[in-house]
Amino acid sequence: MKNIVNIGGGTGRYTVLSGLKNIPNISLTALVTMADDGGSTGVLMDELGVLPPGDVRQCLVALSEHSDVVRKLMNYRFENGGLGGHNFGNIFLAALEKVTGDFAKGVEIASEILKVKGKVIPITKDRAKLSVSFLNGKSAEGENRIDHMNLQKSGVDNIFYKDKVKLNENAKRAILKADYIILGPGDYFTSIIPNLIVNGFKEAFKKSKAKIILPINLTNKKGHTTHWKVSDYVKFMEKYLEKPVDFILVNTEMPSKEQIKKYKIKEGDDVLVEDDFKDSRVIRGSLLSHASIVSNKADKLADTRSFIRHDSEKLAECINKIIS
């Protein structure tokens, strides 16, 4: 039995976890950022004082072995009325936190109800307000705000939390027990790095003997990673980890012309990540999904979500070859 830990946040998590849960003889744990503060999640945080449920919900649904109806229920988004824009699963998790008095405990109960294959663990139990300081001396707060900023224009000096954000003990144990740790895929500045800068993470990570798997993003994010190549992603990640990654997964398949055209409307030119990295750690293959992504009109963040995505089965097959 291999212990596999996936670290990240955002929609990329759903893809990787959906495939990983079908790999036999593994114990799977998803560690989830608590920095999210946009959309339905942000409203619930402000109005109810709960921790962000959005990314956790996506992980629970991805790993759930319950019926399709139950999984669709958790992702159902209200279109009208006072609940317009809210996701049922987010409200469900917020209610569980209120009932138990502990968000992490609520997630455990939700995992039992949803028949989750594996564990979903918040990276911290603390309120985590993401902040960024720029080379020009200015700064900004809030994951959602940072996500929509042009970080490259001002130049990022540091990404940090203003308040003390401590690593969840259950997350620490998962890192120390892991045989393999998969980082991403997802937005680096707002989905992956927020996990790595939690107090205690780097210390636990350095003690871990796990092999590190890094699936390289399929596309660059405008204002965050514009013009980045595979080598840039690897260099950036290793800077934060303070240790080298062991396996680098790179897609070799081109998206359709229609996918690229739609993506350019949102992200501009330099859409795809150029493969410039000659290294024995690189594993190349067809990892692209050709499924059409249909946005929910009630989703206020729908236009910001990626629709060039990894294929969950292809990605899982590639990872399975590594761990086998």
The other form holds:
2 protein chains.
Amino acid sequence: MKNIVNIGGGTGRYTVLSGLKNIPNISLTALVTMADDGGSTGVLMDELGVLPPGDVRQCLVALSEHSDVVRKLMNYRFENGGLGGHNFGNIFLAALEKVTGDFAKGVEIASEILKVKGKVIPITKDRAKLSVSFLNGKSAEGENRIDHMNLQKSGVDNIFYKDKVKLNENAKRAILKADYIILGPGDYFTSIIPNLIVNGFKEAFKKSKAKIILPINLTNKKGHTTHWKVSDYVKFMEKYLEKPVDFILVNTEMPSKEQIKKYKIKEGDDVLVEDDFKDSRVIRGSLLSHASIVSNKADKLADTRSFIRHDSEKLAECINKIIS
Amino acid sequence: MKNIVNIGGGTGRYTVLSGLKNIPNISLTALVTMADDGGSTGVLMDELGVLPPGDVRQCLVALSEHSDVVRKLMNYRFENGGLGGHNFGNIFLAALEKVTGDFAKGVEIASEILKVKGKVIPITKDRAKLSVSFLNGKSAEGENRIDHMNLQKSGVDNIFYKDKVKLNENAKRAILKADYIILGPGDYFTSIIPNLIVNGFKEAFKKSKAKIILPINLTNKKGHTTHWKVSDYVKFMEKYLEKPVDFILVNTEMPSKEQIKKYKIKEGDDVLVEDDFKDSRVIRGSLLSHASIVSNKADKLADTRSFIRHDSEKLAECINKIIS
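Please move on to the form predicted together with a further copy of the same chain, as the form predicted alone is already shown.
Expanding to the full complex; the earlier chain stays at the top.
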């Protein structure tokens, strides 16, 4: 039984977890940042004083072995009235936090109800307000706000939490026990780094004997990683980790012209991450999804956030070759 | 395996189902009126166009064999923001109706998730607007409104649905297959009758060979059944059913003076139902609960609606003697 930990976010994370779920004889743990403060999640945090449920919900759905209808239910978004805009799953997690008095405990119960394969663990039990300071002396607060800023224009000096945010003991245990830690796919500044800067993470990570797998994102994010090449992702991550990564997964298949065109509208030029890294740690392969995106009101994630994406089975297969 | 059907409402129903749940070798079905339109339920119906989830939620919680925390979750009431005033369980059922497109199907899935022993079946799949006409020619609409009216003052001419409301096929099957039908406990005009007046109910009921068990309510409801004695309840029900009942369960134990005093404030004099009925069908016994009501914010039902109530085990034991 190999212990696998994933740190990531968004569609990329959903994809990698959905694929890994089907690999036998692994114990899978998804670590989830508590920095999210946008949309339904932000409203629930403000109104109810709960920790952010959105990312946890996505992980639970990815790892749930319950029926399709229950997984749909978790992503169902109310359209009208006082509940309008909220995903049912977010409300579910907020209510569980209220009833148990402990977000992490609530996530455990949700995992049981949803027949989740593996564990979903909040990286911290503290409220975590993400902040960024720029080279020009200015700064900004809030994950959702930072997500939509052009960080490259001002130049990032530091990403940090305003208040002290402590590593959850269960997250620490998972890192120390891990045989492999998969970093990504996901947004670097708002999904991956918010995990790495939690107090105690770096120490646990250094102690861990886990091999590090880095699936390189398929596309650059405008104003965050515009113009980045594979080598930039690797260097950036290694600088943050103060440790070399062991495996670098790079997709070799070109998306369709139509997909690239769609993407350019939102993300600008240099959408695709150029493969410039000549290194024996790189594992190349066709990792691209050919599934047509079904428009699904209930699953906004699949619908709008990504059209060029990893194929969950191909990615899982590639990872399985490394770990077995 | 005996097939038992219960028709009732509120705390009384919660009590009888909680007790019957523990009897082995019975197949239990709770039929639920769709006339409720008050509180959180009413808001969800108006804003989301769903069928009323409140009564179903109570039955599901009573029959759930899941952990205490999951049962607490279902009754948890949000206090703030856009979700304020809503029970989580109501939101859960509303979302399931939206995802499946069918309230009854949603209830089935909820039953599976909550490990419900038995079945909870909506009496109809139609929207059911309860109406009452009075002897003075006036009328009123809406279950919640009728619940709070003094019906005795004006004199009820008829209770009916404004639009045609058809018996759910699954409810019909349960009635036809039943060995015993338990009518009550519960409010007569707003919980029990709204089931009996659904189109097709009376025909199914007449065809059914089920023996009818009538647990007489412990207390009279102000303006609805003030001054009623056991014989009044029996006569009223038999007139509605056009069929004699087979077993009449009457409590013989007096509540404490303190309980009666508390009750009189809300319900006026003649709170207790006088036992005036000399008939061989009457089964008398101590059916009163001695459990102290724990104040529980999450479970408003237990907290405020009833202080004089049946003991679920005693009531179930009494019913078990009849059916075994």
